[in-house]
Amino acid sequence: MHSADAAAGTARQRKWPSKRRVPVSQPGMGDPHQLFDDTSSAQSRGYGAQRAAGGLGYPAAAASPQATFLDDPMSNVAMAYGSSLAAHGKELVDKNINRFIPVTKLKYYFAVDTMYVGRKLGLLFFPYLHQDWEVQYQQDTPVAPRFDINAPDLYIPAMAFITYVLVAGLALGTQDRFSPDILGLQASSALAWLTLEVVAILLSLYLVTVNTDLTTIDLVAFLGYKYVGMIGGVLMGLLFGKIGYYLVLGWCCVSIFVFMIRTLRLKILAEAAAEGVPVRGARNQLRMYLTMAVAAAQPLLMYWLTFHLVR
């Protein structure tokens, strides 16, 4: 009797496991008894998307329409194309220049240095000090102005050309005469008048048939020097009025036919020498008065050219 009741205790006493359910968390779900949502995981998640995506923590950048462009075929076969086009029109135009204009000989004529130009323009305002007037060659080829006194340049006559323009202006300037259409009209006439004597020097020396190894450009930088003599008159008329510019003009003038007729006696002069022509033959006398013409042509357009502008 009384192990039956123990064994009845026993059975009331045992306690059987809770069947209450317990909420399962979905995803997107927090926690029904936490008051804030976790948000570091799913931000860590993100950020660790991102670096992936781009590296070092930096978003992956889009393609830019140049690489697109450049990983197309079609895009490089234009472009080699376009290459090629624009080489074959490189190689005509420098060979029109070159027949037009010869590149390389006007390379020989710039080739100076500051002592040459030094010396250069000592020689254009005293030419009686100087000697030896031979032009130096080298296997038949003139060496380059820097290294001979008496070979010709384009360098000084460019920059006296430009100076002179720019000592016009500041004389018409002073005066209250200056405008761009008198400065434009100055510099036009002085390249007139250059062309002028170029042309007519070439047709006389066509004419009176005589064979020298002066050439174009040997002229145009002959004639051009006397632009640096102008300059001189102009700026000394501009500080000491009339009589300084007539001064200085004077003397360059001089200087100007001093140099032409020992300049040009030798290129015109002595390739009739070498002919074995006569010194007093006609022919001979022709290049003579030639060779004085253009000389004293010098002085009468430097005095042309700027006496209208010292008042």
The other form holds:
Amino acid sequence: MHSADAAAGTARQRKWPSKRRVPVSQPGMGDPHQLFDDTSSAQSRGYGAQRAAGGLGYPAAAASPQATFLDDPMSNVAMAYGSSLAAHGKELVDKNINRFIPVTKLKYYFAVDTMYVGRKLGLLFFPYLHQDWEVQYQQDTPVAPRFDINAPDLYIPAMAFITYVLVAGLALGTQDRFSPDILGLQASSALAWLTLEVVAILLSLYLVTVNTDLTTIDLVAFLGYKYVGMIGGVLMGLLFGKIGYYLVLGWCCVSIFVFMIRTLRLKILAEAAAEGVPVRGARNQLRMYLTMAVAAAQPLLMYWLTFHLVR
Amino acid sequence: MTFTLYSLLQASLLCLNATALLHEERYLKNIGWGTDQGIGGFGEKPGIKSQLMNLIRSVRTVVRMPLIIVKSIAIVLLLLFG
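Return one more block: the form predicted together with its partner chain, after the form predicted alone shown previously.
Complete assembly follows, chain above in first position.
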């Protein structure tokens, strides 16, 4: 009887599609020319009771007339309008996205391959033997990271950041301190520190009037390299306890310190100083202090962001 | 102590507000940081102090109008959601 009623309701709905308030089938035996839905039927009463109970009646009642809802010409028009609206919005976003996020510039930073990533990770853990830290240029634009190990990239920092959040969750889980919102808190905290660092360094670069070609995205890339050391430290801390954590973190801190100094020296300091000739001007001294401060902040932050994860 | 993005946003709003409030005549001139004082010679590069004064002045000029809007939104949201 229910299916017969549903069929009768279906037929009636196809005749007067725009008058429905609730997409519930009409098994009622009312007048075929009625203008409004007959909500006094058994199913609607059941639906009303369910709604009073827990608000779950709507999807249950809408399941049966679902086919009728989609067949409805009005809803076809509505769907067509909605999809045209979405296409228009997408067009607008595509046109204007380059104003807010420099997509083409970002693509440069993700042009990496496996060899580059492997060598760069090796460089991050052991930068002591690398001789030539200059980024090669090709007709005034820096070469893509795929071809030059010294070029900054955003792939390693992005992956390392996500891995850090996951490893933090793992570490907290082994100590029974895990809950899902902790992941968001860790990510937010690390991002907040990163933002603060970037703003502080940009501010100090402005105050010291250094003319560098160090863009903001470059800076984010360099500051993101410390997450690799942090992950190493926390993983060793999970495997071997506090001793392992301190050993590996100490090693990674020193490596990042040396890496940052050697990389930033070329970007911030004047050409003469970069070639190893100590220039005794006040300007260069200030720049040297700035480089040392940036590099020294890395180990501090590495410790600060990980010490609460290892017990 | 969780230092989240939200607290960074709050802190930056408060700092920007504080910078925008620095009154030119009553305060900055008295400590020698007014905009017509201490601009160095044309040839040499500006020192840190003049860069800072420039920064404060430009922040105050640029930020004043949007800051009013952002502060009103913040007041309304904090009243509603605590």
